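Single chain ahead, written as structure tokens, the form predicted on its own.
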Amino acid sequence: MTKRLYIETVGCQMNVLDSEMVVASLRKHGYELTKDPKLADTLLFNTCSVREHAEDKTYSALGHLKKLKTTNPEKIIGVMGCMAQKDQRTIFERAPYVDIVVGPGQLQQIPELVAKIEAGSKCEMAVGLGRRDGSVDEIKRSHETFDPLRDPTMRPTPYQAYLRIQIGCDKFCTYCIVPSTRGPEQGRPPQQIYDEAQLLAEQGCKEITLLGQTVNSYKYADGGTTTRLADLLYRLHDIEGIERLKFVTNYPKDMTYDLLQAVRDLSKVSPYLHVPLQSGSDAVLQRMKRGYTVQDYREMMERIRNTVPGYAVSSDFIVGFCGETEEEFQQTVELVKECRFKNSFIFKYSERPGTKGAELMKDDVPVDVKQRRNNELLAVQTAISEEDNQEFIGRTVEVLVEGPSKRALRDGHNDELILQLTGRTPCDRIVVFDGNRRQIGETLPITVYDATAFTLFGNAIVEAFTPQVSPLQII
């Protein structure tokens, strides 16, 4: 009998990539998706613990399911990702409704957990090993990847798909709890890589994105022979069907000259880097421990600016950190005017329970400073994103088609054939233009007519029809 599966996922890329896996492989024990979590036999939160505010989201979700189990005591609930691996039993103590606690190395094994559950056990916990309760090789192993299933229906779109070339984080800034959640850092083979995205290609998807938490640190070493991020992008880029490769994120450090020459050199490479600065203040790095200096950054734009035409930079940025000061906060203004990013995610500091920072260095940012930091910073950016979207309007760009435009889905006009449409240009700027269903997969020039900080609007590019006639038909 078919069992229907509610799944929700907060977080990261990563995440929705791991939702994905983990759908396919419950699809291969008679599992069906449902929205609805009333009509769902299991429900699974994938979580995530880089800021309070995601913790505290999955524990309200968990609460308002308290009823539903108590009516109902076979459902199964289960809490899957990054807060699993980090609160462990604690998940079982804030909610003892819960059945299944399973960490990120361990998604695999949620079927033989559901099942257990489903033979009566009261709770199941997998969970891998902490960074300092093993060897090297031993916490390796228990943070396997879990990447061979995928599922196209969990997909952004059926023409778009995430591929993980990295697990793991070894950088250890002290406000990043992702170490200790997702394990050392690993590469995965290449040979596994590109079949993976060779499936991919057969299922229909033309943007391949790669993930790693630090994803131009790849590396995987085979007898004498090392593979770098750089080699994987020109052994994918002749994959056929594969029209974009992205990845994301990036460290500042290894931004390299070759990794940034196959970007400039391979035409189906995104000229989209997303390389997050986090803070203008050098203190403030040291205290972060991100292992760059604003001049290291500077230096990693010029490189940027002299090896790749039409480059896009996008950043990240936590204002409020433990003890930034006002006039620490200014330098990192001062570089974002200067760095001039297409877009950037800026955070107020969220003190993570295993961090560094939380263990070392007080949360001293009082909330209302870090909220005028956090828009403060948000305006000088939001500026430069409109007047820099600005000198696109009377060009033509290059947009793969994702589907219905916000707009179109919240007015109901998803189902028309003639509806507002989005996608992406090659360097990730997002552009509306009023077209077709049977455009939505396909790449189309685009002429801007006008822009936001947000949105470039247009209208598609549509060739004079010349009918071909038969001489049959000439009179």
Second form
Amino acid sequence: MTKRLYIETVGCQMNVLDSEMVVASLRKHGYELTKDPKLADTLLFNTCSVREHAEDKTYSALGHLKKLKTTNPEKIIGVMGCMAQKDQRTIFERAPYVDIVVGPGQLQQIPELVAKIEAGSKCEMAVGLGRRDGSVDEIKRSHETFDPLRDPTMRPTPYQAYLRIQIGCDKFCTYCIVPSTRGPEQGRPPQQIYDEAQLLAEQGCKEITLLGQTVNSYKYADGGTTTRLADLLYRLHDIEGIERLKFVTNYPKDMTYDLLQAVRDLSKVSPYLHVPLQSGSDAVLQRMKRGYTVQDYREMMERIRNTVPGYAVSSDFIVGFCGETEEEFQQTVELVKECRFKNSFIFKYSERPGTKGAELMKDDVPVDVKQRRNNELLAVQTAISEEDNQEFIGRTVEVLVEGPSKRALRDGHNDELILQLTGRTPCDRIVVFDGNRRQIGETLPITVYDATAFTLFGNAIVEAFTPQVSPLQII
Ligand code: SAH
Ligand code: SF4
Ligand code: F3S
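Next up, the form predicted in complex with S-adenosyl-L-homocysteine (SAH) in place of the form predicted on its own?
Every chain and every other molecule in the complex is listed next, the one we just looked at coming first.
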């Protein structure tokens, strides 16, 4: 008999990928997906612990299920992902109607855990080892994932997929919970990565985004040879059907010249680099234990500028970190102006119990100051994005068409033949244009006629006129 699965995902791309894998494995056990929690036999929440707000949202979503579970006790509720790893048994205490708690390294056990609950067990928990709770190998094994199980219906679009190349993180930035929820850094074997990329290509995927917390620190040692990200890119570049390769998230110190050369020389690799800076103040960077200085970051920007034509760099920032003075914050504002990021994700510092930051420093910047700094930095970044996007007006860009635009979906034009479409340039800029359903999944030249901070607006070039486009104009 078919059973129904409801799954809700928050957090980063790692979680999107993990949810895809869990759906793939439960399908093998007779499950199909439903969007309605009331119709589901099993409900799974894939969670994030990076900021308190993400956890609050999950606990509140779980709170809403209390009634459903009371009236339908046979429904199975599971919490998976980073918050499951971090809070463990506390989840059963805060939400007693949860049946299963499962960490990111134990996802392959979900069908088994569900079966145990069905067989009458009251609750089941499977989590990875803490960073001091065993030998390095034991800890690593307890955080491994089972990536080769894939499910095309769970991708951002049928043409785009994530591929994990690295598990965990060893950087231990003082604010960050990820090293404890995802365990030690480990590169996946290159052959596994290659085979999975091949499988994705066979499933119709044109764009692959390689994932790792510090993806450019990727390394895999096998006998005498060490494979790095640049080597992987060269290997993956040969796969037929793959048109674009991206990789996130980068660590500034590991943005080496040979990697940038690979980005420049390999036509399928997007010149889009997400390299979080976090703060423009050396003192704050030191308190965050980021392991680089403002000068190091400047030199990296210089290397990118000198090596990769048509590059776009984006960043993350934390405002209001422990002890951040107004002067330190202004240094961040100045550096954003200097670096001119394509876009920045800006977060208010959220203290995470269990991190060095929470243990050793005071979360002493008032909430309203954090909010003001967030708004100010965002305004500066938005103005830069808008200004730089104007440069695209009149240019022809190459767009991988992802599907109907938000407006088309909102206005219910999803099924029409002619509709507004959206896609991205190789440098990760969003382009919206009027097109034809059949263009979804294609890579098309689009001429830009208008631009805002977040979107380029363009026209599809009619086939007969394309030969006139100079390759130099294609970004
Ligand atoms: N591995 C990636 C980022 C992982 S988390 C990297 O190193 O860049 C994504 C972003 O969330 C981080 O870049 C940081 O800006 C933000 N973040 C992480 N911990 C946070 C915290 N405790 N409070 C606020 N923002 C945080
Ligand atoms: Fe967190 Fe730092 Fe690791 Fe990124 S590099 S996941 S911010 S500890
Ligand atoms: Fe969140 Fe875990 Fe990703 S804490 S940001 S889901 S690695």
